[in-house]
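One chain is shown next in structure tokens, namely the form predicted alone.
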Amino acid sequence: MESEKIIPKLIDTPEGLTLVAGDLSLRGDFAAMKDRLKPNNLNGEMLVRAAKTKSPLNGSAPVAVDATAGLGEDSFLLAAAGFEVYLFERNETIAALLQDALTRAQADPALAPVSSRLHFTPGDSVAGLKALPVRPDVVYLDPMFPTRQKSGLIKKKFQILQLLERPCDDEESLLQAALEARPTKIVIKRPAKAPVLGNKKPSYTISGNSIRYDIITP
């Protein structure tokens, strides 16, 4: 007999909003990264060392846009690395999973400060790059992992996103849209042994055991 397709559901929790499938449960949560906020381990995040910026085009903080924003903890993290993010989702219920999250971010003294440089938009990306308010300094993309990783890749709680979500199918119009907003550097972050985004070389890479981040500088 075929098993029964399980279909994610959005609960209310004291928590905070949940996504739900079968054993997996999943929700956004700032407030356990408390600890890589710290300035010593900031600055040792491999995605704060490929996104840093010498002189922000803006002159002021630096401009960064996540076009792949998910649950937003790459953005939070460039955020308290004194970015202001530009946050775009497409899917509905992870746009909803991380709103929720950055509103109890909000109202937590210790998150707030750096909660205000996010600027989230639910939607899609490609149309967002376009009718930015600021030339960025950087883009950052994050498709997911293609499908044929190995799950052992992926923290086994995320393993409930690909039940709402394919990996980027889009590959060639998202960087496309990346280079037309004109960015100091383009950065994505991809398994370690994965294709580059789009057959597009990049610049330079910062590798780590199991992902790496390609630089493109247009």
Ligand SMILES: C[S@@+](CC[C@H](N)C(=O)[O-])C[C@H]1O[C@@H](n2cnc3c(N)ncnc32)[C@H](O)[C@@H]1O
Second form
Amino acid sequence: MESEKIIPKLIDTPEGLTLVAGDLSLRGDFAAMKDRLKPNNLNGEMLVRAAKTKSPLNGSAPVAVDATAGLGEDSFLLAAAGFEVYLFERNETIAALLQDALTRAQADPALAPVSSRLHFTPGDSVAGLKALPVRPDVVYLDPMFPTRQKSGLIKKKFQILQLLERPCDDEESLLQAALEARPTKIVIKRPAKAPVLGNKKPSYTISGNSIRYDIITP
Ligand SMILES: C[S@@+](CC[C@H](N)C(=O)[O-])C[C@H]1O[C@@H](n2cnc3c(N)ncnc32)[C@H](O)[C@@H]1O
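Instead of the form predicted alone shown above, give the structure for the form predicted in complex with this ligand, please.
Up next: the whole complex, starting with the chain shown before.
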């Protein structure tokens, strides 16, 4: 007998907007990141090291674009590290979860200063990158990569996201739009053994155990 397809549903709960699918549930939650935001921990984050810029193009705060925002955790790390972050998410369900998490963060005095540096636009970042109000220092890309792991081996968060997201089908146009935005750096998160994005050789790479950051300095 064919197993029944689980359809994820968005539900309003006292803790915030929650995506529920069978016994899996998912909510954007920046409060859970408070430990990672402590200065010592933040400076150890590979993404923060990969995105660091010496002299911001616009004088004061450096500007990053997160073109594949998801639930915004990586954007939040960049904002905590001092970036003004323009973030885009095209999946309507994920965008609703992200917007709800941002609204809750704005109401939390410990998170509000960081979340005030996040400028979220639901929709496609290929168009968004062409209409930025400033030239960004960094464009960050973390497109969904097709996983070969069995569902029991992946974190619950990713299991539920896989019910919603399609593996990235516009790698080339994302990379092209990132290049056309003329940042100092394009930072690309990849699984450690994945091929490079869009066949473009990185200028250098920062590697961890399971993931790596490919950095292109155009
Ligand atoms: C792997 S997730 C990103 C996770 C994210 N870095 C985080 O910290 O939560 C990739 C996300 O990029 C979104 N995405 C892919 N292509 C996009 C595009 N062209 N414009 C906007 N969002 C896009 C997908 O819908 C998905 O939610």
